[in-house]
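Just one chain is shown here, as structure tokens, and it is the form predicted alone.
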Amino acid sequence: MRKYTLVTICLVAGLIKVAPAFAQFPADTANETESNVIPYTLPDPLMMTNGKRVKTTDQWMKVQRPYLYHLFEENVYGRYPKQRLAARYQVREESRDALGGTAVRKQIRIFLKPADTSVHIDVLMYLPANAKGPVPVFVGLNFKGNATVQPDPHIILSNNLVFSSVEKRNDDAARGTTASRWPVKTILENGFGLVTACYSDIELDKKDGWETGMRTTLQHELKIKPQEWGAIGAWAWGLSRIMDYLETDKEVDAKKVAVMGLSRLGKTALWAGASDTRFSIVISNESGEGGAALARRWFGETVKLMNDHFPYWFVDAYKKYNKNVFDLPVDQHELLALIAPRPLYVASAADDLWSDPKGEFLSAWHAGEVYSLFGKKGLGTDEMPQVEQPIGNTIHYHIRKGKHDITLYDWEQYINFAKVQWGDANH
């Protein structure tokens, strides 16, 4: 049996046994001192409901994985719609000589409701201009609009609202304002493409965003009520619709698509990766509570604090565990395990204690036991690495210096990881 650090595993039907001392989880307080972390018990991802442990990949894929996935749907993220829509794709703009001749730029509109052209996702793509064949790509949602990704005057300004501290629309002053998070030049030079869309196209990131978002506008087509899933689920579902388009674009290698995200969009990327196995690499950048970090660790943000501030991200059932997190039938190492055997990268930042870097690391470590079923190696150690000393195999992890953000250092690690996982430096 795998060695566990500060954790014991219950071997009875995968359920959690809580000692009386655990009853008062300090849910309203964010602890940022490691010595204050209280003991906790993690559910065993390999323990089936019949009391037997998973021994084969067939058991995992056919029995245990669907069971755990349903628990996440029911208790955390809500239903992930399986209904396929008759989407329509419009190339709004294309240049074979973008960014000084180094890139192909495409701007695609994905219409998701033929009778209502206002229901759409606007996708911005950059591919290397010198590509000799289909290109592997990174796909991720952005926070503040496509125009903010690059100071490129040809990016079409959206009429849609974006939500940051205030609701507004992109204008010329917004161009390139988040370019540090999207090092397009580096991505292209390494032979990869970048695909992005603004998460506000899917649903505004606010309490009543669902009223005008796709959880409402597409509820009849998807046969799902807005309350049956949260905003994280909606944004993740939108990533799958972008994946649908990528499968039609002959300039993209749809077998080599890495889904990634920062913060709440890191949570989104993990749920998209668990729900849609077409994403061949999954990357979580400082996704924290409700993402890669263990819920049962009292460190940084707690389930209650997150639900208090962002009650619309998850389903209402998640709120049952605000003060009873030890009763939650799953924990985030099991979300990461749902991605097996596909490559997974989890990243933290040293000054981002709110996201619980150690909890993110431990979650990735514990997910490795499922990867081992497939003959894949996980992190290889239960000792958290030093700052900017990446570790791992099919599961990778690093913690870098600095604050909650995504930086060039992070991207360099993801690019190198993708090169290794996808076979060779030339893809």
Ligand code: GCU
Second form
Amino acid sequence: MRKYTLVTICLVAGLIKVAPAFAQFPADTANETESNVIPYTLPDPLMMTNGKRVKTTDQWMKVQRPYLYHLFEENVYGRYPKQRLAARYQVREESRDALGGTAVRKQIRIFLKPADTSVHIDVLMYLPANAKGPVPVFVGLNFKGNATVQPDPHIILSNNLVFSSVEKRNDDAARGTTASRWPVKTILENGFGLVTACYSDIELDKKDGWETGMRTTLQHELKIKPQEWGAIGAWAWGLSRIMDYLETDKEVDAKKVAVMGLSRLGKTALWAGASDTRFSIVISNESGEGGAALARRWFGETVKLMNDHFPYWFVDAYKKYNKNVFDLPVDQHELLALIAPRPLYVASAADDLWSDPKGEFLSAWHAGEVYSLFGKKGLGTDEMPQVEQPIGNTIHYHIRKGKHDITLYDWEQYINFAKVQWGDANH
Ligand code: GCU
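Show the form predicted in complex with alpha-D-glucopyranuronic acid (GCU), please, because up to now only the form predicted alone has appeared in this conversation.
To see the whole picture, the full complex is given below, headed by that same chain.
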């Protein structure tokens, strides 16, 4: 009898503790109705653990930024290895007369493990043919292989697998199939270069991808166990290795490298931008949950839904917050704030409710407080703009019409933004 009473008391006490979290945040459901959004309070990026608020850029850079960055490492993306590897770069192909004479095309292989030539990232670059000096570039990972980026028969078909619902290698039929996402002509005409590589070169995007990916093949060199980081961390780290190469390429202005990405690769671009300050502009294209969107805002995908479907993207610790996202010691506006004072562009699409456009907008708005410390203006308003009315200053935002994707409209905004931010509006 007594035993049962005790059990009952424990159960009731447990329920009391647990119930409000359930009631407050239906983590298993993706809400798509604005009026259903549950009130939430965001952590204050400027509040230090000693209870004082950050007042100077020095305090931010030396105390608060490292503290917040570490919270993201520990609770979300895992450790970002800092060891430098003895990488080797091989120019596999180069043409000064690509794309009808408008481009320089380079295909570079980055070997990351001296003893194993299968560990490599294949980079495809297009630079404007008429460049007078080093050019600013956009760098972003692609989903389906370099050959899909342009209908250019000279792109070397990768010998790596790509993974997009089925695992296969690129063949001729794949050429140019994602070209609408990479408007190379427009990028070049505006004086920029494009640098891309397939994220599958780093790790296949599936639960056991880590077993054959760089989290395993480089674990000893990097002194990090595969479980200490996730796939997003690995992809982001891969972007840093591409940056290492770009620093050696005299045709690239390594001080003007904008890192960008769509969706899970947008999450990746943000984490790369937060982790590696050599990326001087950071662009998030519909990065959604675990990217720009606020975790505490119950709209679109939830942390739990994302962790359930893609547990390998993040570290195990992130799962602790599946049902109690309010306990997460950070929220995504703080990830954006880690990019300060560098220019940041956050973009959404009107039909992409899964990514929570308003949550992405608000996150960019709240990051602005940290930009202010540096005398930089963020969005300048907390009122969400109309469709295709870009707004902002050092932080920019737009929501375009249409679905989850990256389009010419998105790119045109990034190009204009880069020109203004890099002080080259008449480029
Ligand atoms: C899924 C996932 C998102 C992600 C998206 C993508 O929809 O739930 O979090 O951003 O895939 O990468 O396309």
